[in-house]
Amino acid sequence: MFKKILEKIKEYDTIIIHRHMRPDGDCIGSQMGLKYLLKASFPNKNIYAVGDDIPTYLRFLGENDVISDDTYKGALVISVDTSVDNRIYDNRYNTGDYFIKIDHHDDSPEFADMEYVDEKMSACCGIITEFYLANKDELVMTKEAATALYTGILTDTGRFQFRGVDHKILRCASVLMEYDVDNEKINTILNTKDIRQLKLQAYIYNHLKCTKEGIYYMIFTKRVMKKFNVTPEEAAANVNLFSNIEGSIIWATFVEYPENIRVRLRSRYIAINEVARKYRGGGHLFASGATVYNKKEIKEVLAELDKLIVEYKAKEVK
């Protein structure tokens, strides 16, 4: 399959990247991680990349790129790290000649016209590392390529320390690394937090609440938000602060944003994905999102999540 990706590459001089709605450092690597690597392969392309606004934590791996509707005539699109298709930023995604998925989640259903999906892999920074390799006599890796698609993987597998990362992970990034990656600057970029997101954190660990069942969560409301000056995707990237807490199996953040309330669900040992997909999401078995509309509804989902942590307790009695 990478093969003929290649080869379906190779067929077109525009090709645009695409990535899902609020992006992380995975969606945002392996976007840019792309990019980099078609460029330094085919300089004579037009390689572009679209999205949303880029969080500020990952804007050193570069920046989205402006295009007309014009530019899809004729034009290959790919779309990375995602798994449905209305995710992904930006409908134009599907007014170009040709469509690639390439994706990762345990939950990626087809409407691509070529896809590659590999529930087993850490990262799409992997798939993508992977391509690379499978196709080395033809591709070219270079170290803004390789900075990419390694932080894109520090990032889905916290460090490497996620259920999921096996040999082959570890030697995508081993490969990586061999592109003079600059792994200090790396680690220091992503764990550097200016002071409203340290007093933010602060006011998390004394706020945070806990259910019936042992599953602790933060509603970051609009108050909350702006008493701190800090976004929705900031209030949401502490969802695994609660993952230290002593006898913690299931976690969650429910961000309020104007038009909806976004869910991150992080898990150990226990698939919440279907959990996600019942409240309008979906994602991997242990790390998924999902929508709500009401308090009603995160009344629900914590519920529907203490089940989980009872049948759990259950079977490991049995």
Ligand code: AMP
The other form holds:
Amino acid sequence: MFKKILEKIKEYDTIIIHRHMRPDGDCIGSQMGLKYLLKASFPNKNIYAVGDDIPTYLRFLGENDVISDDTYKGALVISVDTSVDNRIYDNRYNTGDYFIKIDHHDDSPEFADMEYVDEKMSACCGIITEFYLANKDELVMTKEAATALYTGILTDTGRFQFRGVDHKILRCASVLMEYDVDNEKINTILNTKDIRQLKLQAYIYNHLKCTKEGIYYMIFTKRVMKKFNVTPEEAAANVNLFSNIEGSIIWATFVEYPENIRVRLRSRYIAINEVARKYRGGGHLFASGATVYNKKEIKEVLAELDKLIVEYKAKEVK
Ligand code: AMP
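Switching from the form predicted alone: structure of the form predicted in complex with this ligand?
And the full complex, kicking off with our chain again.
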């Protein structure tokens, strides 16, 4: 499959790489990593990376290209790290000549002309690295590409802590490290927070809520975000701040955006993606996202998750 993808890439002069909305580290890493890899390998091709705003902490990996609608004529479009078509930013992705999807999500319905989905790979950046390895004789890896890919691996594996970390992803990280990746610098950038965010963290620890079954959660209202002068993206980034509370195996954040409430769900041992799917979302078994519209739906989501814990505990006792 990786050979077939490369053959398609070779056919086109213009390649436009798309990603999902509200990009995270793996999303930007796989997009920029693929862009730099292809740029170094095929200097005469036009390679673009498009998308909505890149969060400040990931801007060291690259910038968006701004391209006209005409650029899509006769172009190859590749989407990375995006399972469902309505999450791809922006809609022009299906106005090219041919469309390839590269993804690693558990719920990943087919919609592209060619698809490569490996739900066992814990970061999409790992897939791009394997694509490079499979075509090593024809592709040129650079420090810039390796840095982007390594960053995505770091963020999507929680710095190699999450379930799903295996020999494959560690091998990818190891290959990338051969290209002079500055591990300390990247970790410093990812770990550095400004004082607004740290003050918000103090607030979070003081105001965390907990359901009957031990789901810790935080609702970031517009009022709270205004008080701490943080954007919804910055508030949402705290989802794993309370991932390590004893006895808690599901945790969640709800963030008020102008148009809806973004739900971020995380868990250990219990798959939560079905609940996410029910509320207009999806994702991975243990890390999913959804969208709700009011407090009543927030309560419903929490009740469904509580139910999962009750069922899980009942099974454990047996
Ligand atoms: P997030 O909490 O936004 O980091 O999302 C966790 C995982 O679920 C990521 O892999 C997302 O790509 C995926 N995800 C988030 N929101 C949605 C959605 N509305 N539909 C499908 N997948 C989603």
